[in-house]
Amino acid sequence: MLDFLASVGRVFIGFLSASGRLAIFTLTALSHCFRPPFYFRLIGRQMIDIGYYSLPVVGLTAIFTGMVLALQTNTGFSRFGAASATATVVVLSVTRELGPVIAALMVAGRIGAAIAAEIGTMRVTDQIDALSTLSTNPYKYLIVPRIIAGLVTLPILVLVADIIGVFGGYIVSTYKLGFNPATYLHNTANNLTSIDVFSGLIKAGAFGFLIALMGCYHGFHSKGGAQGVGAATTYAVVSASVMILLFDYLLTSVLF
């Protein structure tokens, strides 16, 4: 018994002393987000890797996620004689829940593990040290141009994955269930508020910081070598995902 109770609090002891190291990581890092010197060429460099690059990956989960929406909500709604609430419920869905969650995931799984790889690599080949020892703040040069790379460009790529996922809905609905385009065009502008908009794109700067903040912290943190760097690329999509769907539900209750 004792032994048992000896290792749940090991857990938890465990448990609170990495919520603690984040917490103090996040707090450090947003400092160095609102005081000078910024480096606005690796702040540029970052969103484009960051956005540019993956607008593909992202057009595509979302033009198919929008297709297979139209598809599956007019097969269920039709069984109540409700299929011509098809166009709401599309654009409804992109925009407020599965266009910021679903491009934030995809954009974790290719970014996260790139800026803990990168990082990492970094931490154990001690080129960080080599950066203070350079008089360069390790956290202004490394962590800050991606957190606001991250936050600024998720909410564009959103915006993007919103319009393409709706155009997708359109394409199934108009050329496979046999709806009238400019009927579709019009329950769907009709239906559409501003805050359905705002709401996702809230959600998607969220996303933005929580994705770079956990690549940058498990690739600042990592040790032991090549699998160390291995093994903090996989607790960063792993844990930014996670995090992703959290805050997701935290920001629904509170936006709706």
The other form holds:
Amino acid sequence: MLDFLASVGRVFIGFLSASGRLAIFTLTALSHCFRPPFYFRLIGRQMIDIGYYSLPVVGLTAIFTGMVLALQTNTGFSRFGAASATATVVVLSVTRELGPVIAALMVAGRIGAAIAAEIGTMRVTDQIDALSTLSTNPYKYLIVPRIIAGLVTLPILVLVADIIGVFGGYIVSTYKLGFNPATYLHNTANNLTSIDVFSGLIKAGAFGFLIALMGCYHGFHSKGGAQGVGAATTYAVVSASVMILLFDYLLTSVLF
Amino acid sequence: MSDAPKISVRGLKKSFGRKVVLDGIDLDVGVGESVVVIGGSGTGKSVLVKSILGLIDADQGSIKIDGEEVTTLSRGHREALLGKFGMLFQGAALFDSLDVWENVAFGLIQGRGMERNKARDIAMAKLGAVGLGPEVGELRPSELSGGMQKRVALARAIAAEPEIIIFDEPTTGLDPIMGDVINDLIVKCVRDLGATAISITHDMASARKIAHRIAMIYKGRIIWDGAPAVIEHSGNAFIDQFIHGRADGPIQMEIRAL
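Next up, the form predicted in complex with the partner chain in place of the form predicted alone?
Complete assembly follows, chain above in first position.
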């Protein structure tokens, strides 16, 4: 019994300790976001990496999500004689929920892993210590540009995903399900309010921050060579994905 | 060399969990002096220099640079103090995503805000000082051999003309000839800059060549300290075993049976 309690205690202390380390890392990173020097070139490069190079995978995911959503909604709502609500359901689902979450999960897999691997490799090869010895703060040079780029770029990416997702629903609804194009577009536009779009974009900003933060945190604290970098990459993707879903619920409950 | 030490370490202690790595290190390094710290793997050499640099926070003890206590400095002041240092890392630690010349000029551009063209000229001159042509400056670190990477790392360490240079295992992984080339470059660069140097190594040929003074670390303490000329006749059994590379002696390696 005592062994069991000791094990539970160790796990709990470990959890608290990890949470504390993450909180300190986050606060340190945030404090450096507002203090010069600012590396605008690096922020730009990270925005291209996170945003531009993620466009194909996010676009493909969004269009298929919109297409499937139209099919499923039509099937379900037809049973209640409400198939005409398909356009509304598609646009609200995509902008409020699926666009931000699907795009964020794809970016978490692509960018979260890349950030953790790059910074983790820099850690285990002493490159981060080398930055310090060259009078360059690693938080400012490595962490801040990625966090700002994640925060700014993901909403833009989600906006594009929203448009592509709705377009996917439109294609399936009009060409496969026989909806009238003009009526579909009319229903889409009429039932969409700005809060639907903005709430999704606010979520996207939070998700972008979390993806970059998790990638940076796990990379920055990786140790033990190639195995440590591999583990950091896995932790970054898993923790970012879980936090995206957790914060999705929290933000949805606050925003609606 | 003046009498006041450039670097003074007193009673430095550092543990990781239950493992005591530094157990009361005392070490003085004079201005313009080149001190080599020798010792087996895992004896705390790297922890010592990282503590001096402020990359690791010591548990106890004092580190003074130019008479100023640095263990109690704020993070901002520590960063400013790092401007006095140059460091050559064991694995070179060159930035993969930058060209060689950008690596060398990194501290000048990012750390000191120097204009890129001017920093590039200095970087090329420093590459020349370590025997590398300007064409090497345009390559990526991954395109260089291990010896060339060490030379680039040396050029980076001296680019900002630091007052103190730290060399972490400068010849590890190099063939003996390239190792000697690096040793010669270290001696020349330190002499030309008039810098104070701390090197850590277990390569005795390197230690004899670059040291004014050799200190041996064992179980977290400095157990011997003296000139290279007298190390062969130190009368210290630990030193004798280490410099002759004998398995038998007072130093027992922790080897577990498979």
